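We begin with a single chain expressed as structure tokens, specifically the form predicted alone.
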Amino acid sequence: MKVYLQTWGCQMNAADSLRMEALLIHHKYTLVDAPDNADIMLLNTCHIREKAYHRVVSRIGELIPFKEKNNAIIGIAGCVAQAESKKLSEESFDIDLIFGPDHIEELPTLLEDALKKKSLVKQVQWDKDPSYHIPIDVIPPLPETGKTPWSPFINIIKGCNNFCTFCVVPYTRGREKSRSVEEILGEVQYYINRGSKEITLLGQNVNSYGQDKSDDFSSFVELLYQISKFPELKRLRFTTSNPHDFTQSLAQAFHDIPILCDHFHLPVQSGSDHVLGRMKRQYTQDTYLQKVSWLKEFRPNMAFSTDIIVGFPGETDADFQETLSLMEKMEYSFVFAFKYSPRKGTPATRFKDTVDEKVQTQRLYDLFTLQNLISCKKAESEVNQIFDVYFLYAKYGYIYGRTSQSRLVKISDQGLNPSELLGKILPVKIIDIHGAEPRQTSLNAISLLGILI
């Protein structure tokens, strides 16, 4: 049977979809790129934004003609499925399957049930097992997919215990659960055996790895040291870290482990101590900058990226100016920023001092205008420099890769065979930059144009 899978959201969602693909292929399903000839249509959803539910419902409406034409089934997975399962099941009669992130490994069985039954199949109960386990036989991608995992994601921990007042993650991903060191190292070896030279470790808060276990369980820093022992691994990345439990020992790891990349994603959310307090972020601008200084001591060329929310309830013009001031101090390589979006069930929905929508929109534009200037300045300083680039994919006449600082680089494929470059780390001289204009979504830095040397 043919399956169409559409994914929204963060790297965790992307990793979940890859696991779904591996499971589907393992059970002899065929993946297709469009819904028009699919027997099964799956939407892996994100719930971080206010309009996420409406976006899903709108997409379901677009898929209904294909459902009727092919007698197909529609399944909703991910965080919207977890948080809005009751609403989805009550308001739409066109959904056949709803399941949350804790039930990905059950997908083949759930699909069988949905194909057989005329009533809705729903599986959104929290997993009661205190352990977090991903079977090695469904680690994506399987060789049959034809996708070479040059830089795969490896989930090391799921869930979050921080309960920031704006965040829905603890209610859609549950409490923190860490995978065993042995299982993670086995997955690292799995990808190395298939040619991967770079790994990205994933978690809602990777710094918390192991804290849900006994005292003799490895910490996140200890895990990094163990992974670094694989001689074939050339680059190691991770995301995301919460600043409040970022430790000096993690900064020290960047001195001791050369394969840790010169890029750190450290979400700040706001530069105002007043707003950070209301967000329950458990740090101030000064403590945030102090932790950044620990990293810069060992890696002066460290590139930083961050997440920022504008227009949080109670944010004044002065608060917003503090955020802009922090951005100027940090000189982030790139920023993911959004207007505050109230999420059902989170404490921030009880705050009454909301910020006007027009003010939020203007602040977001001002933020991106500043970040665009910072990103362009940093990128321009890299022209005529030489960087080691790890090549990841090819399309539209270019071969793309990333520097250790996570800067996207592209070179023309004219006269080159992309397959001979992919998965290799090669020196590239930067000859130009490609800028981005401020817009009402995240500004993902500036890409660089280079030539092989």
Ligand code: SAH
The other form holds:
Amino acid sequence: MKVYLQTWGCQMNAADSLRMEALLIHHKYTLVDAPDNADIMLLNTCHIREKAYHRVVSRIGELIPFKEKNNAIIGIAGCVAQAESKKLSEESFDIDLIFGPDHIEELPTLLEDALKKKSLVKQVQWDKDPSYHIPIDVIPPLPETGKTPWSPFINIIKGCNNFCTFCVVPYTRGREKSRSVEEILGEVQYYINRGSKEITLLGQNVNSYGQDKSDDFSSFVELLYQISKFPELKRLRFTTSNPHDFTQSLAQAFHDIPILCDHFHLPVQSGSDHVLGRMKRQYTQDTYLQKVSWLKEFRPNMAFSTDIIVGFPGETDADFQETLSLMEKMEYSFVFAFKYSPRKGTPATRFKDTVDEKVQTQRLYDLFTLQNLISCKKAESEVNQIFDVYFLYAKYGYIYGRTSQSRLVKISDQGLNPSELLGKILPVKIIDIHGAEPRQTSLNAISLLGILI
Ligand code: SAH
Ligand code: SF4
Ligand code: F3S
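Switching forms now, from the form predicted alone to the form predicted together with S-adenosyl-L-homocysteine, please provide the structure.
The complete assembly is shown below, putting the previous chain first.
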């Protein structure tokens, strides 16, 4: 049977989709890139901003002709499935299966039930088990695919207990649950055995790892020290961290553990203390900058990136200027920024002092104009420098890799055999900047052109 899987959202969803793919292959399903001939069409959805629900419903509309033509089934997974299962089942009669992020491992059984087409199959109960367990047979990719995951993600914690006033994640992913150290180390070993030199630890809030468990359970920092003992591992990354949980011992780990990379994604959301307070972020611009300075003390070359929300209720021009001023101080290498989007059921929807949409649009434009200048300046300063690049994939005549600072670097494949470079860390001299057009809304697509030295 052929399965088409489309994924939206964050790296958590991307990792969930990879696990679904692993399970599907294990159960003899075939994955296809387009819905045209699929027997099963799965949408792994994101609920973070407005219109998420409508995007799913309109995609279902596009899939209906294929459903009819192939007598196929449609399944909805991910955060919209979790948060809007009732509405989805009441409003769309074309859905055969709805399941939440806690039920990925049950996918083969859920599909068997849905394929019988008796009635809608729905599984959105929270998993009551206090432990978070990912069986080894759903770790992607399966050995039979022959693929090597040069830089895999490893889930270490799921859910979120922070309840920032704008955010749906605690309602779509539930409370924090940490995976056991043994299971995580087992997964690290699994990837190392298959050739991976870099891993990224994953969670909505990785640095609260272990806080849902008893005192003798490892903390996030202890976990980092444990993982750093694998001699074959050359690079260690993690995402995402809430600045509120950032401790001095985490900064110290960057001194003690050389394989921790020189890139830190530290979502700030706003530079204004007034807005941060209303967002319930539990830090101020000063405490944020102080934590950054702990890190810079050990790693002067650390690249920072962030997430910012503009036009949060009550954000004045002066508040917004605080955000721009923070960006100037931080010189982020890239920024993900969005207009505030009200989410049903979150406390911020009760704030009356909303910011006009036009003002939001202008602020987002101003923000990217500033960030483009910063991004270009930073990228330009990297020209003529030499970086160690971990080569990850090859396409369209180039071989691509990343620096420790997470900058994408490409080299021409002329005269080279890509398969000999992939999975290797090699020094590259940067000769030019690619993909940097300062007038675009975002420069997250910057890449550097280099040559092997
Ligand atoms: N756990 C991470 C963020 C996860 S959500 C953290 O605490 O930093 C990813 C990003 O989506 C957030 O950082 C935020 O910038 C954005 N986001 C979340 N809810 C939003 C909303 N209601 N409107 C606009 N952007 C939102
Ligand atoms: Fe959402 Fe805040 Fe949790 Fe991040 S820390 S996932 S923004 S509630
Ligand atoms: Fe979206 Fe869910 Fe991730 S809402 S951002 S897919 S946790």
